[in-house]
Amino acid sequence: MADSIHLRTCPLCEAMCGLELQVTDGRVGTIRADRDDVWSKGHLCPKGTTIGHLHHDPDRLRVPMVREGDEWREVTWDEAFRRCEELIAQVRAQHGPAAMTTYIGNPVAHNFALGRGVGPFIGMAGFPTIYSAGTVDQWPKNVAAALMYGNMWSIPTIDLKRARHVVIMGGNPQASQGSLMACADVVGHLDRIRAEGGRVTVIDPRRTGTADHADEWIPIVPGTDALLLFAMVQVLFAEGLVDLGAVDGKVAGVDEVRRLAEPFTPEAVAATCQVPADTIRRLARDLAAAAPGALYGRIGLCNQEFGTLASWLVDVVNVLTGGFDSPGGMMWATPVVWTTASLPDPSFPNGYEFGRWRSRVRAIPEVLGQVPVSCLAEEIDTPGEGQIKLLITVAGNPVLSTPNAGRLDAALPQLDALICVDNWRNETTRHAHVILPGLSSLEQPHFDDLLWAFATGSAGRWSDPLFAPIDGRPDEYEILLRLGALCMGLPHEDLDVDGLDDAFITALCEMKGVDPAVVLAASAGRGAERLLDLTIRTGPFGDRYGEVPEGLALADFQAAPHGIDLGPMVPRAEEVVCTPSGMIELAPPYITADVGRLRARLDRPAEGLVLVSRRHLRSNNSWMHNVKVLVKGKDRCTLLIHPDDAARCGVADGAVATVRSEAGAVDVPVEVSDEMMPGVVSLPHGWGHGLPGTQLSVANEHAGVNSNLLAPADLYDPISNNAAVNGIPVEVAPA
């Protein structure tokens, strides 16, 4: 077969880069950047060049697998769903719905069918609680957005393309592009800002690759970011630098924030943060004087003991320095598509409330419907009414990616039923009774949805599938509908998947004020593609099925191979803010009640070494480690440690050290480097391969160690339930 060229959007991260793929004789060859892509404009990172490797990976599962004892066998899809029905029905009959739950993994947000199918799956299944990667990396952002703006997914992001002064805390876009900031070539924009006379500052315990593109790197003790931010707020008020800018008259709670900030002077926090008071004052003054400027805080601020306070204070600083909801500052995206997650939650008609129920074992109050994911292990292995007996994982590997990992790994075999929607037999799915593999990214279309809610502009791009799946193989949307129906107790034999899909679409049409009959008649396809068409046509740029003649539909994107650019970010506070008061709530009582716990942090003595996580440009959680071209070369699963700490601990570069916390210990090679600030060591997340029963031939040759074996179950931010995997006290010694 002659070479053919295909255009696609990379599905691996929030950058959403455009790709140009060469296919010869049914195999993907060279992958280049699509220089005409309206969004990424020719940017591409090493990960994007490997999606052909992921598609052709011989370890990737193509047919369902059923485990009987220690033996696996391939089965038909009908057999697989019948086995799922048996397992689910047995748990329902013996233990009731309270014994059933699910874990939703991070890749769901990047998958065409999973992202659109997970809503109806959870809705139909009716799980009393769910677990997700959200309480590892972002729940503080959701809590702050819920209470400040009225919707947990109304998370503002930086208008990077027009910013002139940027401060980055707890994020490393050089490795991850953006996070809750969808933008291609972030470091290119940082370089441009500096070239045009602007300024970039990075605040991080590690001198990251992003810091190499900044004017200044300011090291900070992990977990003390909220103290530094409060000190900046104190300076803004004390020096008369507060300017509400575009949201003046739309903000409540300014005086309360002023009162709360008074004790947190730069001098009061400097020793704890290890950031000089003069530096803190300069940060506040420079951000207030910048036009425009923005403070961006991400995962390092979320997954720490004061994650919600730190995430909230990022937005507080942006509001007080005049750039909020203004070009070049912190703004809300205008996504071309909406998601079911963005709809008003009927559970909170009078505003968000938390603590409506508690976890069974530790009695931890729920927050936004979830408790810490570290609770999952104890809820499985602790006997009693409500003990979890059935777990369905969706594109997640919690044995590697969640705290309390060792206990969870030991607990999973105790389940009566573990059903995994996953493409690999990994450290989690090796315990499954049934594995239901989805399509590869190249066997299905692609059009991002949730990511556009955090994008630095409005655009969209449709990607056709490159390869046809095996006849009769369902996509993940259908898989999730079937599993949701089985959890409801509907029999597999009589299941009408099309009818379930029609009912879901009909309900969404009624919420959006369009005639379901018109929508059902207008859409030839079903499933995720029809849902995408609905969310485009009833979105801010849509044609509303003919009501807006100049509006857009899916067909318009299908006819635009390089995408459609719909312009830069625009002010949106008037339409986005939907709190009960109608105001931006700068001082939500639920959040500010935690300030006393932060004040007590000032009196805590130094804890010795603390551990933080890190990510590499060639890595994207655990599932990218089975790609040879991404893991070859220098070992990247190492313990980074400052020379002074290495000397004090008696460990040498290249030697093996034992890292121990209250939760466990790992042995790992040492990498001595002054890129770490003294007192802080770093391990990458997502490693720890090589376990018996896995089928990951490349990853198992580059096993590394599981950093989550060191993460205690009880170390989390109590007002968001987000794990604190940064700032873990550890001891380091020669192995």
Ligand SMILES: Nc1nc2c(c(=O)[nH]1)N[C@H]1C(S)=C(S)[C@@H](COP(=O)(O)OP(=O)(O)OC[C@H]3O[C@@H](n4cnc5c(=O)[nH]c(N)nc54)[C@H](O)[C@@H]3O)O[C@H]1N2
Contents of the next structure:
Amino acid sequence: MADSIHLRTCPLCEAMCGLELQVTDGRVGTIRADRDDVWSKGHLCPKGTTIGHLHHDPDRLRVPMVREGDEWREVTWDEAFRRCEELIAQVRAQHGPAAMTTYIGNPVAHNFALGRGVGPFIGMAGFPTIYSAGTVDQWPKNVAAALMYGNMWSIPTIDLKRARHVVIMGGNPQASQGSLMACADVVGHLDRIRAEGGRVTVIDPRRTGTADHADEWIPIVPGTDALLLFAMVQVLFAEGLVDLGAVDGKVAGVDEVRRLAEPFTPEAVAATCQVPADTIRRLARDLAAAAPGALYGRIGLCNQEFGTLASWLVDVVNVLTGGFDSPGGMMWATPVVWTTASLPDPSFPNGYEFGRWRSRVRAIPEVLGQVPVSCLAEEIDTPGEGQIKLLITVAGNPVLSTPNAGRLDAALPQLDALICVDNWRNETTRHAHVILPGLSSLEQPHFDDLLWAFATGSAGRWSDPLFAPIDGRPDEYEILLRLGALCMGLPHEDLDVDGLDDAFITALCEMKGVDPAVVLAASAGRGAERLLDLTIRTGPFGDRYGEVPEGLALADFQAAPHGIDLGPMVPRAEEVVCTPSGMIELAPPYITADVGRLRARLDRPAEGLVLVSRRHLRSNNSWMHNVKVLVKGKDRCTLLIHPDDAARCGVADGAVATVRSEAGAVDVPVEVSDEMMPGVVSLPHGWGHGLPGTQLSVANEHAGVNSNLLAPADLYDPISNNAAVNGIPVEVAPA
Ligand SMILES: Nc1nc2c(c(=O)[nH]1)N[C@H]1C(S)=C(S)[C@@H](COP(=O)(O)OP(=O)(O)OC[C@H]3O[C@@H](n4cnc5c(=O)[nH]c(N)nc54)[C@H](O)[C@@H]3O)O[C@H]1N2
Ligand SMILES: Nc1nc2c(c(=O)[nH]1)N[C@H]1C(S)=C(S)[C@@H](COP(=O)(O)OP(=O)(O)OC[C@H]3O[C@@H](n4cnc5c(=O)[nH]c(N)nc54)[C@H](O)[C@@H]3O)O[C@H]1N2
Ligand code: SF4
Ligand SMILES: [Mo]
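Output block for the form predicted in complex with the named molecule, input the form predicted alone:
Okay, now the whole complex, with that chain kicking things off.
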């Protein structure tokens, strides 16, 4: 019998499922879906049932660790921060702030305290450059949103719950559960659309689990999506199908797009994309005729050579086919909370500009403040003025997750200081001088922030912590504030963390036009919880501390254990679009300048085999392979290859193949399957465990291979600086 039942939101992915946890004798037992959750309505996946395993994992770090040589020592929090102070002060004194940087990883977008602490951390630390998983992820979307709509986080998503016609390109929500499209049970919605007489199409080099829920699967040569999309645009203009719908009168650059699309007829691109011209015409006509519908593009379109053009063209097609900013089409969410990331960036007073500085070693111009994360290794291992000597990773595992992985793994031991805010000793953090672990997700509250900005509806849900943290343990909000202060040069001794937090909140109040005195007086406590209250109360549904009597505050969510539903998506172009012209910029010159490079792609001969990435429902990037129930059974780190390619390369199902690229080689078991289109092979990322010095007893037994050893540093989209981990030329041979 369970002692108690607890309700919580799963913090693992964008679906934000409501969970019901049974707790017996201080241990989490069965986890079920919370059927009454207003948002997820009873959806969950196998990962969500394992958050108890994550909490109880004996390998999870609960106390700070300091490394001397190969020896790891548990230390007190005071000692850990003193060691950080020593390391940071030394690098600051010898090399200056230019030698210090940070890498921000994916869980920051999902973790209650980290997500809210990362803004003040970066702000205080004043790093000249930062690195993040963003440049192996959604940077092309950020660039397109910045230039088309005026804010890098105003990324529109699909109003899936009311769409009747959906085209999915480079996304596999059956595995990922949706990305930049927060929705519980995406696949269930696809099934519903079809049952109601709508249509679902998947465009992907692999016949994915999502394609199993579609009317049609259209294979496409990796990296050629921008060509196909341009051809759709060409058809829309040539056949008089352009309809701006709800945003008519609010769009600039339509004629420029028409002119740019002219050479890209379906016949001109068909051979390169390996998609028949008739199919491309039909896609364009159907989308224009559908009411309502949208085209959705995700990571397969971002993590590729033409990431920005492809991501931009997804939005262009949506604007031109009449569904933009109207129900069932592409829309902006109305998030119940705002994130500090979405605030107007003071470094762009006159609209966005790029290339304000260049990376030291490869002289790559910055985009939205970042250069490709593949630069990190060379910035550490190349001597000279500005060489990186200190790195702080925040919930990231770049040794497995980023291109040029072999060089990064070799570079990290050359740092004077590596400080990792992380809960496990893994492939990256094994090189740390200090590891500062955060609380487990069950030891802290939860309420998502960034994810609501891409949600297919508005809602919010608060989760109480389930377990009390061990006495005196700081949460990650405090850890980040302290690290930011140390990087600024403030001493650890007697650091006034509360004062720093009050100053941060005061600055935010001023930006949002609320009286800081009222806010500080109204909020009990400090930290992430107070910031959440502020972002709810000054958000679109908030009470503005009494000004809006029917408005919401955190307390309202705390009184609603299954969450509060705030309704479907609504048209928002009027308030969202904040470009200098006030118009949706359909043809930003910075992006369209890249069209010549795309045109040249048409003349490139076929390149032999290319590698793409994939995800699995039971994995989460690199860090959940230590959960036994998720990794047991069939090996999932396999090379998927079409039977014809397997025969040509002489590799058989179940045998081990060597996959070789310009960057490196891995030996991996082969899985022959006609779910791959010929010419394309697929590996999952996030594997390659089993390295010395790690403390991952389960993952190390199911090591797999690190696919990013194959990703060359110089394969990236130069418009966004996003990595092209899809479309890597490889050779496959028997091992
Ligand atoms: N080849 C290839 N590479 C890819 C991709 C791909 O499709 N193909 N996808 C890319 C994408 S989209 C992403 S987002 C990146 C992800 O790249 P990363 O963010 O670098 O990698 P993760 O595997 O998410 O690593 C998460 C880290 O956070 C730690 N962690 C987990 N929970 C917590 C917590 O609560 N607190 C703290 N402090 N730490 C925690 C884990 O131990 C782990 O070290 O990978 C990218 N890499
Ligand atoms: N279970 C699970 N869920 C996750 C994650 C996880 O690791 N595991 N990671 C989370 C993260 S960080 C993210 S960013 C999201 C990503 O969410 P998704 O974007 O849905 O990511 P994937 O499932 O990798 O699907 C990408 C698809 O793109 C295809 N593809 C590759 N190259 C191309 C190309 O050039 N053109 C086209 N058209 N398709 C291509 C691949 O074959 C693959 O099917 O998932 C999140 N959810
Ligand atoms: S789909 Fe799975 S991992 Fe994602 S929130 Fe729901 S239970 Fe958690
Ligand atoms: Mo991601």
